[in-house]
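Only one chain is included here, represented as structure tokens and corresponding to the form predicted alone.
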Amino acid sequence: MSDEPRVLGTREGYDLWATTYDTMGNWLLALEEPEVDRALGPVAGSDLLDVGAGTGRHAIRLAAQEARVTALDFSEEMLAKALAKPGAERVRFLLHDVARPLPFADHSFDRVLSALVLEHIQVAALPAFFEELGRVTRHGGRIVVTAMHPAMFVKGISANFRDEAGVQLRPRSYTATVSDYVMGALVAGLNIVALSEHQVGERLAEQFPRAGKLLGWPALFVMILSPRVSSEATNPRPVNR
């Protein structure tokens, strides 16, 4: 089994990863899911956007909690996996590159989620990405963003998987810092409601032995954000994209 990683374009990498994404036993997903639920709060009856939805792991679960969910991703293969899952019919899935402006009018959603996407956004493009999340969020709404903790880059770790030949493949990621993410949100004009950092604990390491080498190491970064009130808050502009 080769230990020399092969870096792929982000879209190509996730297209290839789709086959095993839900079955490889990804400990980071297990760490992240309960934190997403805590950060989002109750979602029943809300309009919720999942930006970078992948195989629908959050979107379908949140739709089952009575949220009206729209989910975007640029990987056709990941979306194909999502659409094949029970409950997918309750979600509006769209093929869209989240690095481009979102195809929605201002203030369209009560909750906006972007889960484990940030490392694939170039640092210089972070403010524009955060600005779009804020633009489509309603006044009084909430934005939840999760990321592989930048401390993982210190360990040489980024999103990765192995192909059938055992070669480690890495969708293109960009090294960043916590301050890059925080300043990206602030420059975009968002309010920071809460920030939290989560380590690999003993229980997670017992459940996922591969995580044991990172015991006590920061692994997940969670941001809860809100849009700032502007003069346009009560006069949203339509968007044609």
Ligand SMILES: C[S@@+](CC[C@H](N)C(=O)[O-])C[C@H]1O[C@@H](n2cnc3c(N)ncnc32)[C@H](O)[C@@H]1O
Given for the second form:
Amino acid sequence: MSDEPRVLGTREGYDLWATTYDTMGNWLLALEEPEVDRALGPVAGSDLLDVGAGTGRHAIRLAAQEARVTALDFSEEMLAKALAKPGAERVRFLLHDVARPLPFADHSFDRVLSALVLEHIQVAALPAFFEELGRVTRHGGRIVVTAMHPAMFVKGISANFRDEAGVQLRPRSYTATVSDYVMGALVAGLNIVALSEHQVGERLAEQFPRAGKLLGWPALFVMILSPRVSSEATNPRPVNR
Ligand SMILES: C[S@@+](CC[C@H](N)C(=O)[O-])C[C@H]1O[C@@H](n2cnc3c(N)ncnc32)[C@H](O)[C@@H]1O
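Moving on from the form predicted alone, please list the structure of the form predicted in complex with the named molecule.
Every chain and every other molecule in the complex is listed next, the one we just looked at coming first.
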């Protein structure tokens, strides 16, 4: 049988993936989750937005930590999985395509998370995407963006799963470089607070044998960003001239 992957539209792909997304033993999710917690810091009492929340993997557990969570995604099937989970009632879930402006007023959130969505945004659209994340974040707030590391594209890997017949399906991704992501954030006027890259380590490879072939390879890219305070606020003009 040919193992040629079949590329699907991003939304169509996730609508199909929804059935197995939480149960397929995805090692990237295991690598990513503790990094999201580290990057977000304490969330209790914060207004938090999860952009591309999927099956609510982060949104529901962050709501359980007393964050007031709003979560959006454009896949009805991923959201249906999220809504069926215990704790979902604590999250405000919305159907929304991030190709359109976010449906929130400026400075609405203390924390904005976008987990493993970036590879599905066309490179030319990255600045607009980051700009929207910045617009809805309060001054002093924090934006956490995680992505499959662009080094994975070098190996020919992008988000994928198998259907019941064993055919590899790939919701459409867009090959990008680390500098595409970094420049997207900078062009959007965001501050880079921290960047980090995470490899497949031995423990992860033991836990998830499929990850073994990537031992030592960069698999995850994490950006911590903040909205830039206007130059007027950082460099106040003297008033007594
Ligand atoms: C790899 S999943 C990540 C889901 C969740 N953030 C997590 O980490 O488990 C990527 C998600 O991004 C969503 N997505 C991709 N493009 C999107 C778009 N243009 N608007 C809204 N959601 C999008 C998909 O529907 C999918 O649920």
